[in-house]
Partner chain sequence: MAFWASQSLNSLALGGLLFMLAAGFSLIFGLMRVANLAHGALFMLGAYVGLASVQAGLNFWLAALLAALAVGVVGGLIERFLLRRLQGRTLPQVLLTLGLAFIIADACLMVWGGDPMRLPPPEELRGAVRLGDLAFPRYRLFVMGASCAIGIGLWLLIERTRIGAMIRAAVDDMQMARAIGISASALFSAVFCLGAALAGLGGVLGGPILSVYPGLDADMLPLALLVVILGGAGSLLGAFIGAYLIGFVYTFGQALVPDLAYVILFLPMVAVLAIAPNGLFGRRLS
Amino acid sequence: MRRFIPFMIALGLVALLPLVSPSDFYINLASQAAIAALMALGLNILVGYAGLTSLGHAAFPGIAAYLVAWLSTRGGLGPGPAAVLAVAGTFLVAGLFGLLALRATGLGFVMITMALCQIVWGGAYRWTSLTGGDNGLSGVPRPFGDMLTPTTFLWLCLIVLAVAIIQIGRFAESPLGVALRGTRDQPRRMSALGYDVWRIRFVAWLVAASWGAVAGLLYAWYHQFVSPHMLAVTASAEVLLMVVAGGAGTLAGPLLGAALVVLLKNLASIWIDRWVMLLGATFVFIVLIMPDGLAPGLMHLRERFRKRMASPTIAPPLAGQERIDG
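The structure of the preceding chain alone is requested, in the form predicted alone.
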């Protein structure tokens, strides 16, 4: 559990943001970053630990968001029961999608996941009577009613994020997580050793989808509105960018990548009209300077600095002096 202490300290510091924030804008910005980090952590299970690059991860938060929105606005259910049914429904859909997507690897897996996400997006966009079409579903009620202020909603997001960090971290350290990384590095050898490679990947797929569904609930409660925009391929690509830029296969990487993307989108766009170019240039710089991502790159810089400080420095001899040995 010691490895989680720095994460809990960081989340605790973010929880104190309302005490120093001049307005609710920065509190809401922190909530958005926490939700994005939750999505990125889920996708990181596939990209970082399983070696499966998905361009359809936005389908899971999108399905959960639509389900909780429809059940609570048109189905007559409260936020709690609607949330449970939304996660369960997303889990079942993810199981069906996994049966299709995990039949392939590499580029085939990328294309299948993107196609599945496009199918969900098309349904949300065209099935107007159910989803509201391009107008989406609005008026999604939040749990706890008026008690869920921007500050308390941020605390809710941070609590869920803390649980996700601990669960995913323990999953990565478990025998199943070690086997999952084995299927990433040597799938044929793992199969020869008797491991069911497909089943291990399927479990990882379901875990990633489950956390994506939880992120979708928070997204729907935060915006109190759901539209097909969150199901677009660009949304999946954005989450993938968070994972890759932060450092795939690490716990800190998705958190750093999500914070970077959310801050650039919301702050840089205030001052710069062409902020998308700045976002692209930032990620090009990261790839060139830190090819493994921000988290591994910063760790490498810290190790280099530590070695440099620990190595003894020998002063060169003064001019005209001879070194006499013995």
Contents of the next structure:
Amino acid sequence: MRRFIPFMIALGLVALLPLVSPSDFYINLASQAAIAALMALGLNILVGYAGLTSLGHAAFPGIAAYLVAWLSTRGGLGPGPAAVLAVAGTFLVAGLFGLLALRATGLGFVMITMALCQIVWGGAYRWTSLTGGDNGLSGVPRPFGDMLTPTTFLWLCLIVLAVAIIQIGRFAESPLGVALRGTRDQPRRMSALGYDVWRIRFVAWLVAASWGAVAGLLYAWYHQFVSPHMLAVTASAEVLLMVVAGGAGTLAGPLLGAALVVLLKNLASIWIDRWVMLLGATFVFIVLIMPDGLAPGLMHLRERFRKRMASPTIAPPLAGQERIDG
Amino acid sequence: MAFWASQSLNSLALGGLLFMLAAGFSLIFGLMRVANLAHGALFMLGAYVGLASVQAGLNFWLAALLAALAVGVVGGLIERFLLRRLQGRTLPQVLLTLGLAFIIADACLMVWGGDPMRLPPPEELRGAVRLGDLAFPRYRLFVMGASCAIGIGLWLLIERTRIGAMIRAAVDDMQMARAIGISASALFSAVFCLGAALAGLGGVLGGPILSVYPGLDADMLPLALLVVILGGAGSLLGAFIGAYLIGFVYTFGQALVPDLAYVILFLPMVAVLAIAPNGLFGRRLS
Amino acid sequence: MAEQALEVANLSKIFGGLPAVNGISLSIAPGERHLLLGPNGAGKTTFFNLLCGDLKPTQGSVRLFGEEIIGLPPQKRAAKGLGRTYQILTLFPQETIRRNVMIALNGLRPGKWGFWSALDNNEDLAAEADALLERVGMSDIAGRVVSQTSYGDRRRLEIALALALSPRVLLLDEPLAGLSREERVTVQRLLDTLPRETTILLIEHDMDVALAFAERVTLLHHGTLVATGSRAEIAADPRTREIYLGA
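Return the structure block for the form predicted together with the partner chain; the form predicted alone was the one displayed.
The next block holds the full complex; its first chain is the one shown before.
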């Protein structure tokens, strides 16, 4: 569990933000980043560990958010039961989508996931009687009544995020997680060794979708509003950018990427009002200049720095050798 | 009767536009293993350039030619100066084209604003052809015919010409093609330009039907992806059949169950992926 | 007739009209060491891919200890005791050698679905991996990441991964490919330690090693079985010479 300590310290520091923040703005920004990080961590299971690049990850938070919004407004359910049903519903849809998307790998997978998410977007946009169309669904009730202030909502997000970090972090080092990376690198060998490659990928897909669904709940509660925008291509692309910019296949990468993209998006909306252009430019920049992402890049720097520090007299203490994540 | 006839013509017109879009995408995919996600944006760029040219007083046909050329050049620049640096690395290439799609789309929004605009069809194709009680808009008939002509032209290019033979050889086996002296570099540029130009032309020809608006790219790209998923990547025939299939399903879906027009697109996708994961005429997608 | 370890009947694979494997029938007795000979393009590796399930045959049947395995996916065939190595190294390059073996050992165990405890914390599995590495003479480098090992070590690991399943029938695809003379000796020594009861089908171009190892030999040419018999019979067969020297 020791490798989670830096993460927990970081989350703890963010949780203290309300003490020093002059306004709710920064607290809300932190909540947004935490929700985004949840999506990115889930997508990273596919992109980083399974080697399956999905351009339709927004479908899962989107479906969950729509479900919880619909069930708790028009469906007349309380936020709790609505949340449970929303996650279960998303899980079922994800199962169906997984059957389709996992017919392919590589570019075929990219295209199918993108098309699937776009179909969900089209449904949300057009099926006005059910989804409210472009206006979306508003007035989504939050759980816990009056207890949810910006501060406590941030804490809720951080607690969920901590659980996700631990679950996904342990998953990555578990037999199944190691096998998943095996199916990324050597799918033929994996099946010759007795592994069911398709089923391993399917499980990974469902885990990723589930965390996406949880993020969707928090999203719906945070904005108290859902609209087709959260299902657009740009939404899926943003999550993918978080993973790729931060560093796919690491635990810290998606967190870093999420924080960065949310910050960039908010700053951009204040100053230049050209988020889509900036999003595109960031993609081009990352791909051409920093293909491995931020976290691995920083790790290399740290390694180099440590080597320089360590070389003359004593070896570094063993605890310091621990990597952020493999 | 009139409903079915006119919707069928609408389906054929949309199918024709989708074919122009998907054929280029599919060719590029088959030859270079690049899923060009900027293809929808190039389609929209073509529409805007055509519109701007017409507004500047150019005649429709010249505007279409100009747009196709301009978008072809943009495609060529993208291939030469950006994609080429990432050659053979599929994933970064996809991300790059995605980024470019956003940049092009937002640039169009910046230049031409957010209001939908209609591109008037050329004088000689206005009005309708009457057949008994039925009236068929001339322009849609033209788009259908044009897409068939382009399809035949592409088929002849690929099956009957020297450059086509080189493309076929390279699609089959790149290394072998290199070994017999085919310049992959020149071929890639040529095919990418051609694919982009086709998308641009499709955009202009689509303008009078679809009108020109921000988000046209995001509406068209997924349809093109569906066409390629159904028809199979790298297959011209697949793109043709897939395009008309999607054209019909989407048009009739919109007319009969407008709420679910998009969701209905799911059905052919499920059916095809269940039977033929590589598409009806495709090789492996991965 | 006693039950054969591998009973191949009329197995064919046609790629776009060209038969890569053409109606091969072959029986291999339990414990036999059988060499597949043939020039490049004879269809040897395609034959392996058909046996292990990476490719679907156009027609034919393969029985493993009497049980039909055509139609089963590769992982089910592995579970029935069919193991293989690859001519092109197929390892997990970013993992350590020990972890490579642990992944392989886990392949047929329900523990592979574990998603909470770390793989490395499974001490029984690690001990088993170390025992296997001891057997193949790689204990000293067990902690090294594969991408930082020598080519000869990787060749041995390639075999070790297949051994982790304790296969009843083992397909070895050019285990000596690309090795230097010294490295060949270490792999050859490893081959000699393989348990006697394991049935082995070998593809190898190094005749000294291959003929010393195999008792029976099958000669393939253009996807067709030309001759099969004892080592001496095939060596004496004029067609062997013709195919090898003529090719």
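Heads up, when I say rigid core I mean the largest set of C-alphas that superpose within 1.5 Å between the two forms. Residue numbers count along the first chain shown, from 1. Since we're looking at a predicted model, the values are computed, not measured.
With the core held fixed, I286 shows a CA shift of 2 Å or greater between the two forms.
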